[in-house]
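As structure tokens, one chain now follows by itself in the form predicted alone.
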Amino acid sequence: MSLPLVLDCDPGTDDALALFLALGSPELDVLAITVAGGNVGLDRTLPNARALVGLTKRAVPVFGGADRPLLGAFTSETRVHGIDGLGGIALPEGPAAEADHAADAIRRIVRSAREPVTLVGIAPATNLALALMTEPGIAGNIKQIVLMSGAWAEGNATPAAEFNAVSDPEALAVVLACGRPIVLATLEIAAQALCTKAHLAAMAASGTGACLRAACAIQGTVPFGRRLGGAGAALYDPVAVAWLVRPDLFSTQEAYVTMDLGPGPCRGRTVIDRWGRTPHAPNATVLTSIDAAGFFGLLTERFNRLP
């Protein structure tokens, strides 16, 4: 049987590839796509999610959600994702979004599901936190929460913090404290899966489908960052989805994870105790290594399953 899940995203270039991976994987039953502002504003991320779903021809409902964090102001990241979030790659308009707010949809889907639902968060955690804060009882029907967020070393948005985490650290703190199993894909694991020019060329040569072409075009706009030595572009969000499809590609470590919510330069830092140096029991499974060749093989194969 396939795993029922809700995918919460903010497309975003790497979100696009993660969404294609999820919808191209028969192991996953994507019940809904929920969308927040993040990489760019909700006025861009929601149409992007709709367009990406439309390209797959999958009948999956899309729900718009939070356009700002629980506290503070919204900040986008156009340097990586472009003004429109997809690097300027134009896609056909997708089906209309559903009327419900994303948090309401998450609560309804989880509450009514006949088996526990997995939540996948590859955006700022605002939608997930709103659902959990307004109906804490739904946690009992959540199987696990898989997040692309945080770092155990330095950040990418600030010296201390990863982008999704610092975009709404209070929301991430709510999710981490909800009592359900958490799986964390951090900056470090994604840095082991750098998409190089060679990877992109091999993927592009593997087929002719519209989704494959779109994935390669979108990824081709992503700059190779100085933080990673200019060797390639990290595929952050697809790593989180790949964990659900092929956990055998990963090694993991149990750890206690908490948030720095202070006002100073460390705000948004995920404090990850990988070595048991605090008295707290682990509350998360942290992905620590990935078989990069297997990961890129998975992406290529699943993109080619789509139209």
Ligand code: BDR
Given for the second form:
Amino acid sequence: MSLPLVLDCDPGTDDALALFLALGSPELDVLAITVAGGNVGLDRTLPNARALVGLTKRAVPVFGGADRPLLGAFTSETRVHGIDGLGGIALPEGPAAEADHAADAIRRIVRSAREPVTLVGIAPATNLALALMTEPGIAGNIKQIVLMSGAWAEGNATPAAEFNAVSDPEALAVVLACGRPIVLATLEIAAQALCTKAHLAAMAASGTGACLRAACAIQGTVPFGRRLGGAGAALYDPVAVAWLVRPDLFSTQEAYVTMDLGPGPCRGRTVIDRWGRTPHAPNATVLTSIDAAGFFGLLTERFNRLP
Ligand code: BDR
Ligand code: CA
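After the form predicted alone, can we look at the form predicted together with the named molecule?
Everything in the complex follows now, all chains and molecules, and the chain you saw is the first one.
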């Protein structure tokens, strides 16, 4: 039995690899891809998601959603993902997007599913929050929510905050408070499995499929940032999906996670109580370590299952 899930994304270079990992993994039953603006605007992330799904030749519906956060202004991250979101790697146009808004699709899919659905959020959490806010009852049929969001230490978008979290902090607060099990893949876990030039070369040499080649070409455009020592690039979003496929590659810790929603310099920070310094019961499972070799083996094997 494969795990039914909805993947909410903003492709996005690392989103592209996460999408391929999800669609290449028989353990997962991807019911829909929902898309938000994030790394780049929705006008780019939606065609990117469609193109990526098209390359996999899988009949998975793609829904466009939020083009801005619940509050405040939209900001993109073109320094990492390029102007088009996929590092300038051109892909054939994918299938058309569905007509429904992503939040409506999430509500309908979760409401009508025969078994509880897993939500995977690797973008600003706006679509997920809109679905939960407009129909809180769907929480009862959500198995868990796996998020690439936040950090227990410093951020990547601001000194305090991670990009997805700070892009829509109120939305993330809604999701964290929904009462369903939350799994959090933070900046720190991805930093333990940096994709180096050697990893990419090995992956590229492992096959000839269109998805594998696209994954390697896209990832090859990602700059190695100073924050991570210049040795490689973090695969933030694939790590979150990998947790669902191979939880044995990870160790975890239960923690209470809350959001800094203030207007100051810490806005968007995920405050993760790893050491029980607050009286609150844990509301999240935080991924704390990853078997990097196992992770890259998994990516390579799963990309090679795709066309
Ligand atoms: C997260 O933000 C985006 O830039 C990436 O796609 C990832 O989801 C990392 O901070
Ligand atoms: Ca993303």
